[in-house]
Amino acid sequence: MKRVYLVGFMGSGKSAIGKRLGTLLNLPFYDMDTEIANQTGMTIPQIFETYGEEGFREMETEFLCNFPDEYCIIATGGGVAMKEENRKIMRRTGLVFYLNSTFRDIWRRISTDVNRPIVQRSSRNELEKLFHNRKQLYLQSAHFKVETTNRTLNEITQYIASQILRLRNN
């Protein structure tokens, strides 16, 4: 096992539960969106204007390909597992664990925030939609299925890195 993979729909935990896992367990910390937009130079929503859904999606893949082969927690982008290549990618390098939120849970998060260009774009009615149609290919993605609702982001930290040490150990 190198990496960790934190999986799930926008506003589901990853980045908040990565960072607290990085922390607990030493280990170094990637937000997928920041890399890309670090590496682009540019915000995820001028992502998506310029290059499209499509192109950022590429970008995507071409990270998970291309970043160093070490131990670390990196949280993905929500539309991550979209493209079977990613999920292949992702269950061969690492362990990938599915932030599994309810869609009332994920609407309160997200509902207001001007970086997720799909939430500034779509209706509610859409976006959960969007959320049904993804749990699927995050299910198939992971390798744990991880409840979030009533949960604190400690309770879902400490769960996750039980198991990952529990595997590290085997």
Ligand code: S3P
The other form holds:
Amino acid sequence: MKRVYLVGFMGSGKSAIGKRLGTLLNLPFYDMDTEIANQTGMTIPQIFETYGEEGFREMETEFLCNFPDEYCIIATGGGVAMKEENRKIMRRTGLVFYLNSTFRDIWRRISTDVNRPIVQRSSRNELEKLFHNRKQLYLQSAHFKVETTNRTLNEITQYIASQILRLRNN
Ligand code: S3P
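Got the form predicted on its own; could you also share the form predicted in complex with ligand S3P?
Complete assembly follows, chain above in first position.
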């Protein structure tokens, strides 16, 4: 196992936890959205506007395919686990943790975010449907499901770190 992937819906804490995990385990941390934005020189809304969601999805797969083979933590975008190809790459090249939240918590965190095109173009009901539809696919991609409700970022980080260290020491 080389890479550690964090998957889950927008606003489930992937980036905040990934950053902490990187610090705790002394591993480099990458946020896929940030990396893609840096590589293209565009923001995520600009990429959606210029290339469409399909174009962005291709960039995500390219990122996963071309990423150097190194020990690291990767916070994925919330749609990455929707493609079978991506799920296969993640499971083959690393350990995948699914951060599970309630829609209520998610909505509270993302409803006013202007940098998430899917939030911008969807109603609360549409997002809730998407949240439920995606759940199965997050579960299919993950080696571990991590409950985040009523747990602090540090508690979640400690839990994930303990699972990684346990596997590494076996
Ligand atoms: C998306 C999630 C976003 C980003 C893009 C699309 C999605 O990442 O990749 O806006 O389809 O769920 P976060 O999960 O980091 O917000």
